[in-house]
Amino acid sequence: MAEYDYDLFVIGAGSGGVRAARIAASHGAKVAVAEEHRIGGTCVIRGCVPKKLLVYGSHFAEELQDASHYGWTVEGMSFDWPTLRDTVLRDVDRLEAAYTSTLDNHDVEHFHERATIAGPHSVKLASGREISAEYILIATGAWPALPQFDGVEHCITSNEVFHLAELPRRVVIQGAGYIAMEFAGIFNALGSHVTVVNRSDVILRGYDEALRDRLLQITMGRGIEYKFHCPITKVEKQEDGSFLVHPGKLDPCPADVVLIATGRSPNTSGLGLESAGIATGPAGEIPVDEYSKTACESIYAVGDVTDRMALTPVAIREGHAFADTVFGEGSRKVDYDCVPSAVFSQPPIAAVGLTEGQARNRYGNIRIYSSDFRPMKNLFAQRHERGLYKLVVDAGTDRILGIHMIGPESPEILQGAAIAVRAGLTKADFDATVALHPSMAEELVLMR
């Protein structure tokens, strides 16, 4: 008889967990997965995928406004939030079914209940059943972090925002990271009055300063209001169901929805890690080595629950590398250098490699090339918004150290450019490439 019930038990059926389960099963392992919410995890169910669909939906407001300048007559224009909301939620259902089918097609058993660690080779389901496994993979992701203040129970997070009964007239968002800025752009485009409150005066910490300043300028021009150095101290519910938000020492502002977007914490609370001798870090993260192994030899962790890079494609690569290492032939690690990222703000930001500040600190002598231009798409619009592309170059080797972009379709353009940075190409390689005209992307090879 087998020593364990399964070769691998995965806790969490998000992007990283599903990939690890599928690859491990393809290597011949007997695999099971437990998921207490919905199969697909944060990105598919309550994160980047449904949010990106809301971004697409909100873009039509801008497109329809500009249509008349291109000869179109649009009559009777109106927007219905429930239609967009329900269309997005139906696609979430479709994706959940697709992820479930992936598990089924690879003979991965799945339990729709919470699972916790009961020992180095044991998990306990919420139903009380204990299951043994030679290896355990923790892929429980992260969960929205809520600050403590009076009335926080009246606020929502990015988990609940996709289920609003109606489009709010007034939205207050606490936080200025990518989640906050993306939803600020969505609600602003759909016609809500948006106020962003933040404990500092920095938005999108970690992105290049020039891009952050440009986004702040553009979004203020679009009507988003900012209140800096004043986190929410209290939220009061009014008789009509609306809220009165107290941002620091400033005057209170009315809101129909208060969205807290102050970051996410690794989802390790009550997971039973101590039963396997695993201690979490200061933010609740699980420390792992370069092969995703925890302090316990038989337990691994991937994705946002760890102390590494919190991006869905990274979690997928970590899950794949883990399965290949433990159940395939030979060990495999994930390279975290030159990982591209994007913020689907309006306009969007995309970046790969070092910012100007990071490059100066690391290399000292660098060169900066930039293109500050008005996208052709905006020429007939009433908005005078400008795009900004920036190349960070090592002056000694001419190698491209970073690319940073803000403007329409920046994430779509950056993916290809990220390959060039990853490959170590030089500014001379960019200069030698013929421009694709007319396009915004050609700006990348025209900077002198």
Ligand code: NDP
Contents of the next structure:
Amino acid sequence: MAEYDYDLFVIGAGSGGVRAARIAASHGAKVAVAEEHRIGGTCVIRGCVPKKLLVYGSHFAEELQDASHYGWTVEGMSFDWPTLRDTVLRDVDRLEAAYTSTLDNHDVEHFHERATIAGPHSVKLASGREISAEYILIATGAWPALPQFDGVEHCITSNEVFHLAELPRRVVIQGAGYIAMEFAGIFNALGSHVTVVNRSDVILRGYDEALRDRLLQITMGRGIEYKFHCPITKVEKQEDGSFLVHPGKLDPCPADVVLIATGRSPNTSGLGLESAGIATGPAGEIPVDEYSKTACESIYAVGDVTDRMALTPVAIREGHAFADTVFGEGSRKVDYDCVPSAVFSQPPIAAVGLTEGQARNRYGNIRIYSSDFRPMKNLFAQRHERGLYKLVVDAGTDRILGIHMIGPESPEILQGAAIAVRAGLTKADFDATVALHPSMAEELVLMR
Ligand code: NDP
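Rather than the form predicted alone that you just supplied, could I have the structure of the form predicted in complex with the ligand?
The complete assembly is shown below, putting the previous chain first.
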């Protein structure tokens, strides 16, 4: 008789949980997963994937506008939000089915209900059933954090934004981080009037300042309005169903949708962590060691619930490393150095490594190279928007410490360049690489 019902019980079937379950099963473990929402988690169901599809969908506005310069006449051009929304949601269904098949193909049992921790080796399902497992992995992710103000119940978050009945004419977005800047770009491109309201005057905190300034300048040029130093204090519902948003002491502004994007909190509330002696950190996160082990020997946690680096590919690596460590042939840690990231704003931002400020603090003597250019496609279409690429170089060793880019396709370009940064290549290596002409990417090897 086995001592436990399962070798591994995973709570949460998002990116990290599904990867961990699949890899543990492929190492021979008997695995089950519980998911209270939909299989796939935030990234697949209400995050990266549907967001990126909306970015693609909204980008046609610019392409169609530019088409006339290339001789195309597009007659009767119009946009239908329900068509885009429903096609995106169907793709989400397809991906959910693909994730479910992955679990089935690896004989991972799945329970579609909430599970909580009932002890170091025990979980309790919402149905009341208790299940034992030698190891438990918590991969419950994070949930939008809502500030408190009168009328917050009238606002939506990134959970609901994919399901809007119609395209809002006026959108007010609170926050100026990833989600705010990405949806500001989407709604602006689709023709909504967008107002971004933030508590500080910083957008995309943590990204290189020159890039942030460029994004601000370009998006203001595209018609996005910013109200800084004035978080929302009240939202009032009007008789016609629209809203009146009060940003700090400024005049109220009307809106059809108010989107709150003020960060996400780890999903640990009511999870029963105390039954296994696990205390959460200040943000509600689960503290873990470098192998993702919690304070309890048999319980691990990966992904956003640990509040380390809230990015899907990182959660996937953490889940994979956990499964290899516990069920495979050796211990594996995740290396958090040189993790590339992108903001799918319009234009997008992409970055890897240290910003100029971080590099200066850490290395002192650094060199900065930059290219401020007007992409050929913008020039041709008489768009004045400029791209900006920046290399941060350690003056002592000539090593590239960071690459920061804003401009069309910058995330696509950066992924390859991130390999060079991670490999420790030097500015001389970049200089020695022949440009690929004509491209925007060639700017990376032409900075002198
Ligand atoms: P972010 O942490 O990116 O930004 C939060 C924003 O809300 C900031 O502008 C911040 O202002 C403001 N804010 C924070 N707390 C409050 C508060 N209590 N009241 C008013 N304003 C507040 O959060 P997002 O919600 O945009 O995204 C959540 C996470 O999701 C990201 O951190 C990221 O990890 C992930 N994500 C990643 C994406 C990607 O990789 N492309 C895309 C979307 C999400 P200030 O800066 O002034 O403090």
